Structure formats: C-alpha cells, structure tokens
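Just the one chain here, laid out as structure tokens, in the form predicted alone.
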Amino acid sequence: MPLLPSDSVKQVAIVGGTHGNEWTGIYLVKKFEQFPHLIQRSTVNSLPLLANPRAILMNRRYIDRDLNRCFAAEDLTNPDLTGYENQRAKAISTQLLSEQSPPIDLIIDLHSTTANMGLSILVSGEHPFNLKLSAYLSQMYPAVRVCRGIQWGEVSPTLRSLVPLGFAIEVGAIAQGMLDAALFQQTEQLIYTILDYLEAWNQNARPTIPEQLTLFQAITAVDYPRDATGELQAMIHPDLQFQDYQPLRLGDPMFLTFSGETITYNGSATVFPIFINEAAYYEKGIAMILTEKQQIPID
C-alpha cells in the first residue's frame, strides 16, 4: 500500500479539545498557538486546532453530541444534522480537507482519560504507516502502549478517521477539567518525537523500526451490571480499578455489587482490559473494553 503520491507527510493537524473537558490536549494546542515554532519542521507544517470551542468554554465533554462520533461520511453530508457538534464536524472536515489549501496528511487527536491508560496510542485506519510510526514510538518510549479499536477495518466516525494517517493519543489517569504536569510534558514530548520522525521520513532518513509491535486489539466492550431500568447494580471491583493493560483471567474479580457480592470474569481466554471505569463511558454503557494482546510483524 503506497504512503502518499509524494511519499511524504507535509501537513499535520494537532487537535485538542475534541472533548471540551480534556485539558491536556486543549492546553497543548493553546501552547502551540502561542509558540508555533515548537511544532514546525523544515518539511512538516503543523496546524494546531481546538476542535470544540463551545464545549471547551463550558468545560463540558460536548454540547449536543460526542464530537468524536460525528465524522461518518453520511453524517458529514447530512443537511438535517444541525446540532453544534455536527456543525463543528462539517467545519473541521472542510478546514482539514480543503482544496483551497494543502490538505492535511496526518491527524494527531489529543485526549485524556480518567482510566489508568498511561500514554496510549489508538491507531486509526488500516494504513501500515500508522503501525510503523506506532512501533517506533513504543520503541522510543517503552511505557507507550498501542491499541487498535473494535471498529478496525470498518468505517469510523472519529475525527482522526478523516485521513488515512493518524491516531489519537490518550493519557491518564487524570480527572476531567484539570491538568497534570507530568502527563502534559510526556504528551508534549511524544508529539515532538512524532514530528521529528516525519521530518526524518520526508528526508529519506528512515528511522529504524522494530520488527514486531505489541498491539492490544479490542475485542468487545463490557457494560456494568444493570437492572431492567438501566440502573447500575455494581461498580468496578477494587482489585480491578486502575489495572488497565493487566491480564484478566478466569475467576478474577470484575465487579462488586452494592450488596457486597463479587462478580468474576468467566471468559475462557485471558484478556487485557482498557479504559476501566472511564467516567465518560458510563453514558455509553461501557465499563471497560476487553483486548487481546498480540505481537504483529512490521513490514
């Protein structure tokens, strides 16, 4: 699969505030707007972008609808979708893919999470360039983990899906509407390393890539136990809280009911939960996402 007609990555969008209460990305973008030289390279032009200004102003995840679910092609072309986030999605799509200016080659969408995800990369699309870059970053920073979503190979409604190259960076655990200096600096350094990689790529000084990538492939989402009305009947078991990326085996505790009963994992295969007890996922009916740990070759 070819990279691009020019085999280079010249235009990069660095997006923060897709969710208006995730401050790490928001304040990184504000910093880059104030000090644009930090994200420019001789062959790479970077565009900092605040995706959801009204939600940012109100310190809310979104106004009408999760913006990161508004980028399906049919939604972008649907004139009947007039909510704030749908209008923002259309405006962002037009801005990043405009024929009046160089279109964006790669998107870095910055997120934070209340789950203990550390530094995580959520790759987008099927392009091998995404996996090469992810493998390089995990080699440079052993704490970086790489995830591939349940929608792998399917049409995705996320912002990063607007172009074939790109991914989200998830950092946590951090509460909504606050900053953590260590996570801020780690995310910032990761962005600079990405831009340096692209600069080297464009100059045909291709960095050494490991032959294999450890990948956490999402297989299913698990909801909290609920009654017929949707009311919660249990919470994440304390033994599982903050144990993202750790193995979950048959019989291990998953949930604790309000009456004190432990609900255990009854699957036959060992899995690796991520986004455990993410605050924003309660409304989505997701207590955690189960992944399988894979070793995939990097060509």
Contents of the next structure:
2 protein chains.
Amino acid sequence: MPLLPSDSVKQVAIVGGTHGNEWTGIYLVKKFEQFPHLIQRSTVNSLPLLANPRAILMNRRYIDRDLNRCFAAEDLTNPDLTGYENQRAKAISTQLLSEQSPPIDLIIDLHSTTANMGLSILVSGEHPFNLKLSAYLSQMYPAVRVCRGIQWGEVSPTLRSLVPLGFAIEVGAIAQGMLDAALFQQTEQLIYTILDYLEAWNQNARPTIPEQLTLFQAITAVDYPRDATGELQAMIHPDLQFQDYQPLRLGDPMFLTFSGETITYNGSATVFPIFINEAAYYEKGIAMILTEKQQIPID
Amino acid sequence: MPLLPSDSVKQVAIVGGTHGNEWTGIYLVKKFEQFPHLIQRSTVNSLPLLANPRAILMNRRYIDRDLNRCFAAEDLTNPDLTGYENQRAKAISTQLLSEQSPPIDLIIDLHSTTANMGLSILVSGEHPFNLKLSAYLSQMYPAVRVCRGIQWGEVSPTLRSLVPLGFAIEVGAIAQGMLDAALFQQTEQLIYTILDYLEAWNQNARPTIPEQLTLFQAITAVDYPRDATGELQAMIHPDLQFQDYQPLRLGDPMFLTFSGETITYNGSATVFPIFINEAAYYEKGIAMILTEKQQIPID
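Since we've got the form predicted alone here, give me the form predicted together with another copy of the chain too.
Every component of the complex follows; first up is the chain already shown.
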C-alpha cells in the first residue's frame, strides 16, 4: 500500500482564524496572503485561508458555535444546520475539496492556547505520513511536542480532518486577541520546515526520520470541581499551572478551591496533562486533558 | 485640612467584573459574597459588587462600550446615553453614593491584564490618603508597584473616580476568561491588607509609612505601527514582551514588524513601559503606556 493516495503532496491549505480570537494564525495567514512566495515551493502550492472571517472581525472564538466542531461528514450535508459556522464549514469543505484543482492534500490549521503548550502538533487519525512528519519536526525542534486527541474515528468534526493528511499547530501560552512575537516567529519557522519537508518528499529526497516518536495520547478530559449549578469551585493549582506535558502522579496537587483547599490527583497511573487552563475550555467543561506518554515506532 | 472628608473610612466597595472577562476580580467578589465575614472589619463595612453582570455572563469585556469609561459626571446625568454600560454606570453611581448609608468612602476596583503587571495599584487623582496607602502596600509587598494614569482631572470616566479614595488593582499577566490561582491568592491577600490598614487607620493605630513612594507616572500612550487602513504592521518586540516596569532606553527594541524588522525606541528620556501588549488595548490604539519613574514624598 502506498503511503500516500497520490505520489506527492501538491496542495496545502494553511488555515488561520478557525477561532477568531487566536491571532497567531490569523496574522501569519495575512502575512502569507501578502507575501505568497513565502509558502510556495517548486512542487508545493499553498493556499492561505482565514476560516472564520466574521469571528475574526468580532475578535471572538466563534459567532454561533465552535467552527472546529462543524466538519463531521453528516453535518456538512445537513441542510438544517444554518448557523454561521455551519455555513462556513460547508463553504470551506467545498473550497478545499471541490474547487481546488487538484484538491487539497494536507491541511495545517493554526491555533493558539492559553495553556503552556509551547509548540504542539495535534495529529488526528493514524495516517503514517502524519506520524512521520511529526517525528521529523520533533527531531528538528526539540521544543516541538506531538499529541493526539481522543480518536473521533470517521466522525471527526475538526477542520483538519477534511483530508487524511495534516494537523493542528497549537502554540501557547498566549492570551486571546493578541500576538506574541516569539511564538509567532517559531510558528512561522515550523511552517516553512513543513513545506520544505513536503518539497523534499515530493522530490524523493526523503529526510532521515527518527525511529521513534514520543506521542502524548489523550486518555480523558478532566473538568473543574463545580457545584450543582455548574459554578466553579476551584482553580488549577499553582503547582500545576503552566506545567503542560509534565508528569502528574498520585497525590500531586491538581486544583485549589476558592477556600484554599488542595485537591490532588488520585489516579494510580502517571499521566501528562495538556491544555491545562485553556480559557476556551471552561465552557466545554475541560480543565485539562490527561495524556499517556507513548513511544510510537516510525517505519 | 483634614486628610479625609470624615474621620474614618467606614464603607468600602470591592468591585469585580467592571470588565466581564477579567475573572480574578469576578471570582474574588463571588467568594466575598459567599463569605462576607472575610471583608468585614470592626470599623469597616465592605460591599462586594459585580459591576457588569451581562458582560460577565457573556464573558466579554463589555456589551456596548467600556464600562470603565462611563463614569464622567456629565455622562452620568446625560439621559441620551442609554447603552447597557451607561445604564450600569448610572445604577452603580446611585447604589454607591445615594443608596448606601453612609455612602461609600473608598472603592477598590479589581482588574486583570494580559500585560506582565504583577500586582499593580492604579491610583487616580492626587489624594494624599491614596498615596499613603499605596506607599504602605508597596512597603508590605515589594512585588506591588504603584502607577498613575494620565490625569483625567474632574472628568475622569473611571468607576473608581466616583469617590476621591480608592484605586484599581491590576494583576497579570493573565489571559481573559480564566483564573490564575497564584495571582488570585495574591490579590486576595492584598485586599485583606488594605482592609486591615483601614481598620488600623480608623482606630488611630496608624502604621508606619515609608517617607517616599516609587510612582510610575504615565506620560503617553504608544500605538502599534499600522498601515493607512489601521492594520497592524508589527508586534511587541520579544525583548520587550513581559518587561513591564523595566527601563526602556534610546535604541532599545520596541516592535518587530511582520517582515522581521526591529523598530527601536527613539526617545531621549529613559521611560518605563507598562500595559505592554494588553489585549483589550489593541482596539484603543495602545501598544503600551510609557511612564516616568518618580520618587514622591509621603507626608
């Protein structure tokens, strides 16, 4: 079985503003729109795309609902879903898959987070090409970490899941509605490295890939302690704040209640929390996502 | 001339959620509503107040306009101003000044910022009581810094300017719509220290005050480089990011353009920038506020 549906990765979508208040991706895409040569390679054509223009204008994550949960196949064909983000999802799907010739092979979806995720690559699915590329990037940049969400399977509602190849890049910690120049430049460099990799791949100049990839595999999401009405009862414990990707062991502090009591982690397995204190996840009932640190062999 | 209009400071308003997405103050006020004894002293009655309930519900800074710019005297009596925040400003003014008996003597308005302001006290006006209390707090907590905005004079539109005594507390760096437990606890402690000071003051047990106060006096606001349409052309330079209250000298990096060029500070006087990269100030055209570091004698 060939690793790719076609021999090469010719069309790449570089998406920013899927969430309208995550400026790193938005301003990178604006830069690429202004200087398109930066994201072209001899064998790779890149399409910069601002996914949620109305949310960007309002500097809000979304207008009606989270756009990055609107791409499930059955939702894209459901005429009853008429919210702004549902319309955008349908339009983006058409644009990337039907209107481009050839259609998009790979999607890079640029996000930022208030969690201390550094430079994170979120792969979806199990496509070996994604894992290979992730392994390459984490070898090139020791600061890059690779994680994989709880598997959605065939019904993934994320933008990046429109095609088998691609991932989200999450950078942080950074507040919404602002730019951090250091993280901006690191993300930009990472994108160029990805495009260079694709160019080399297309030209059969395959770069050396490490034999293993350290993958943080999501196991479960943990919510904040809340009362019966859903009101918050605690905060992320200061010892855990900004400690994304660090081990959390039985008895380690996890939350601090407003009255000053520490709530500890009571699992027997050591886990590695990520997305700790992501502001947009309070409304989703997620204080952090616990991951398992795995070593994945790369063919 | 007596230092205070009355002999003592009997009524204090502790305000959170003047900006609906600044959670530190909001959850502190909710805590004080639940445990009122925490903010009562034998001679001091404290009123906890959530200033902008609708914006809090929406997790937005404001609904129609910045509430903390709605308190100018002529706006409070202008019947043509009917936006939500104008209505709230009128209601708060009535509540604090007319409905309380005795009326509020001192206002503590709790804010947070994405700038690295640590624990900052923003005094308005020149009332010696405010400066004395600020000097006491910065002596008690070396991390506390005191700054004063460009003087509004008689037409100050801020909530805290409803009465001569009081200030805003700004804590950061913290993203909007989230809690940082360490900053939460430090802010809480600072409030208790203020109330203890007022209690001692009322009982004529005047604490020792340093003879001088280090005051960061705002001189001017600086906007981001923008093009003719107002579009951002640069970010805060990485060397300046999070460097609030540090000296900025002629030739020091200030901005980094999206194409990677450094823009330096070209003033001859050494200044001390604050509110560097406050997310809510992009729309106000403020990248940072330059201050002058002053030593103010305290009587």
